[in-house]
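Next comes just one chain, in structure tokens: the form predicted alone.
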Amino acid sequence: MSNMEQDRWSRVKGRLRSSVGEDVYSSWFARMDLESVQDESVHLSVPTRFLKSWIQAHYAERVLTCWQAEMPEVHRVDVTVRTAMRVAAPAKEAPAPVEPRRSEGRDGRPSSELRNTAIAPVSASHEALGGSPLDPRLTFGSFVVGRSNTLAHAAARQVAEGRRGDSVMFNPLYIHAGVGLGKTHLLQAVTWAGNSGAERKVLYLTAEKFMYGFVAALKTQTALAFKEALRGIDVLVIDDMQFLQGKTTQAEFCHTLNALIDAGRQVVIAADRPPSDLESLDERVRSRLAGGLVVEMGSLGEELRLGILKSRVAAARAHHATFDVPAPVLDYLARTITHNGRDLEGAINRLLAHSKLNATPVTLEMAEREVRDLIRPMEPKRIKIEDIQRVVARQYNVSRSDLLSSRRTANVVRPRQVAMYLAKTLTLRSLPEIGRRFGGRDHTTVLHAVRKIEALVGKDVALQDEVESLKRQLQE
């Protein structure tokens, strides 16, 4: 891609990002790559057919309306799935930029030796599963750790060095984090870990994917077979549940879920939120996911991003022997780019192709320049109500279940009502969901709570104080 289409892809997207909001371009855009521009039309891609057949659906006016801003000749924007990198050899694994945690797998061996199984192998028998493609790079070897994400990791490695038979400790695992925080990696690195032994089947399925069997199945009629394959595997991997759509899809997951878990079969899955916040899903399966162990996976911290940065620019050495990023550059990306792991990929990218096509080294003023699309400002924190609960549980001396409940005496009433108007002021949960959230009461109750606390607070300077408080505790 050229500087100049770079240039025009960053104000598309620039574009296309004011046009639908921040969370929907997260949602369904973030992963959205410019492939090449010809003539009248755009080519672009995205990693699922899912995705694809969404945006095509939904958005693809809005597209080409954003593109046209840009290029007023372009009539025509195609969008194609594309296929995840594969490799017949292990990729060379970089050193890791945080001091490695060296454990030992069950069998006594050092638990780095897991990622120096062969790729080819496992990839060939994890397709002949019916897997999704696995991306060799997503090892736990170029995990990089940090604060935000070392609960998920333990997790995760807890479930990679298990073996048939043992026991489970937590069932299902649900990791759940923000676009590129590096939930999929994760979840790839057990699929590859748990597969390099003969012992274990672990299949690894996006929500589309298993989406797309089941209906497959349906319509060869062979939905009986399809159901007893995915009975019969030890350790099921789904990530993007929060794409899981269709009410007799959702049902055959559950019954495959229930099946696993009584089976004492491991299930990890990954979203881009919390159980109790995937409102397409039927409450049973949201029950049962959230039964297991539920893991966030906070934002990166700068500590944390320049970890990612110097594991990238090693692994990209790797290949180009004389690629060096200079420290003072790793330190301004690393403090500039906070949005997620995928845009600091994305700049280490960029260096790279610049400094090798032009011949020149990396500089700071080169940085500045490459990468100035993926400084973005930074964005409020996203309040959840379960934060709200608790912040105001513990202000009040009370306990969230006293909030839930049907209590009402004096010491309850009054922070159950504050914390329903925070709800209403600081999140964008609707009346019914808020009231669904505070122990199924009706969304005129929290009409009612709401409408009390705007009045009280108008008048009562103690209370005013109070919720700025309660306000600048969820904030911070």
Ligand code: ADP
Given for the second form:
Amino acid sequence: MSNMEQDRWSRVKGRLRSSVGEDVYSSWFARMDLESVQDESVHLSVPTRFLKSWIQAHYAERVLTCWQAEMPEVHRVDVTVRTAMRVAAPAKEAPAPVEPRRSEGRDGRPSSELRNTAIAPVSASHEALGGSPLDPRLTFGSFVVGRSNTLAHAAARQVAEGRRGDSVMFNPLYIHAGVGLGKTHLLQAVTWAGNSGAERKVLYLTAEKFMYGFVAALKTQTALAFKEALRGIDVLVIDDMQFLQGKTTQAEFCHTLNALIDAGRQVVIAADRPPSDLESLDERVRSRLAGGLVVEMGSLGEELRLGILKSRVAAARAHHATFDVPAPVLDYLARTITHNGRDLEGAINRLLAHSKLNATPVTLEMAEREVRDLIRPMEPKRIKIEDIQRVVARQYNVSRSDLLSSRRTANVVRPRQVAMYLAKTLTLRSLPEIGRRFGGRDHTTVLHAVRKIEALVGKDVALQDEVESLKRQLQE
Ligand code: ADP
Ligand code: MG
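In place of the form predicted alone, output the structure of the form predicted in complex with this ligand.
Let's see the whole complex now, leading with the same chain.
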């Protein structure tokens, strides 16, 4: 290769780097080599099939544009896998479905393999991907609707009843709630109901499974097939979104999400917090998540807890006909086990086990003894940054947008500092996150505010009272 070609290649890489940013560049392009330039085609190579399909799927245009900026006559860019790597690929452990049938040309001409990469055997990868296991008990039939989950339930039903080709009403549907409040139950119900017609394909994945599937696909170099499989489904359900971590995974998630939503497919997501609080998530993903319908499921009210208990007893009676829990016991359990649905389920399981093993009927006394450790003191309320901003703004008679603004007048600066201080002490949010939520401020600004108020509270009794009163209002 001539020096001139090498120089040109360096400039193209430079353009690419500044166009996609350093991170993306080093993830995807650092190991890309120039093989040859012939007439109007450029031939590049990368060490793995995965890199090749990723670049072709997401950056083909970009690469071409960068070449054309240096060489306007270039009209096509071919990417191939460097032979040495392909031989070394671990084909034995994982029979890769996209194994090339013949080697790719290294002469600058595209081989047939190159043009056919998009036709990956979807079924094979789908098998490799697989959904997360479903619990047959978690259906709409056993889901009890109450005040705290009416909206989430209605939205989930709507999604489950949609038909292929229907226009999608809210996308993604994002459900968030604390632990044990029924997220997984609702998501699996959607999956069961959606798949029962066999007309639509609904795939339920935990975020961990999504990551595992992705990482596994990376290793066996079938990422393209993996993506094709995902795109072949009508509804993608992702549980425990808060566990989705890692830059590459998130990039892939973002692409998948966009591809599905743009194609009119439904996406349903559950997490333990709202999109704005998914701190490790990329801003773009976060805003995409917030762009559909975001529904919170609140804590289970007593009525709902009673309903859940009854439904659990009914389910147990299907297998243990003699099992019965008298109404006063159910009332007692519903009143005292306030924490979450998992403990309610646990309580019924214990009563069942106890009455079976000892062949005795369930009594109030026995219930009190059996579930003692499930009765927990009320958890402190989950305080949100928005609540802090609202309450502080009200107390100091400024607006919430004043707090987020860049205004630096004393009547705004102090309340803003107090609000940041409360955000740091009453939530688990990090300094950068708090800064972001206060109009995009730097974390050092937040730190300064926290220290300042900490110091003042020690000296200024009036301020101390104000802060105490704010805390009380927030914890009510
Ligand atoms: P999460 O995924 O939100 O942590 P789960 O969906 O796993 O919670 O629910 C925990 C337990 O509580 C499960 O046994 C579930 O069936 C039960 N549960 C929660 N909410 C309801 C509900 N509305 N109706 C019936 N069971 C519920
Ligand atoms: Mg769950």
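Positions refer to the first chain, counted from 1. Nothing here was measured: the structure is a model prediction, and the numbers come from that model. Definition used throughout: the rigid core is the maximal C-alpha set that superposes within 1.5 Å between two forms.
J.: Superposing on the rigid core, does the Cα of Val285 end up 2 Å or more away between these two forms?
T.: No, the C-alpha position differs by under 2 Å between these two forms.
J.: Is the shift of Leu403 between these two forms large enough to count as movement, that is, does its C-alpha move by 2 Å or more after the core is superposed?
T.: After core superposition, the C-alpha of Leu403 moves 2 Å or more between these two forms.
J.: With a threshold of 2 Å on the C-alpha, tell me if Asp387 counts as moved between these two forms once the core is superposed.
T.: Yes, shifts by 2 Å or more.
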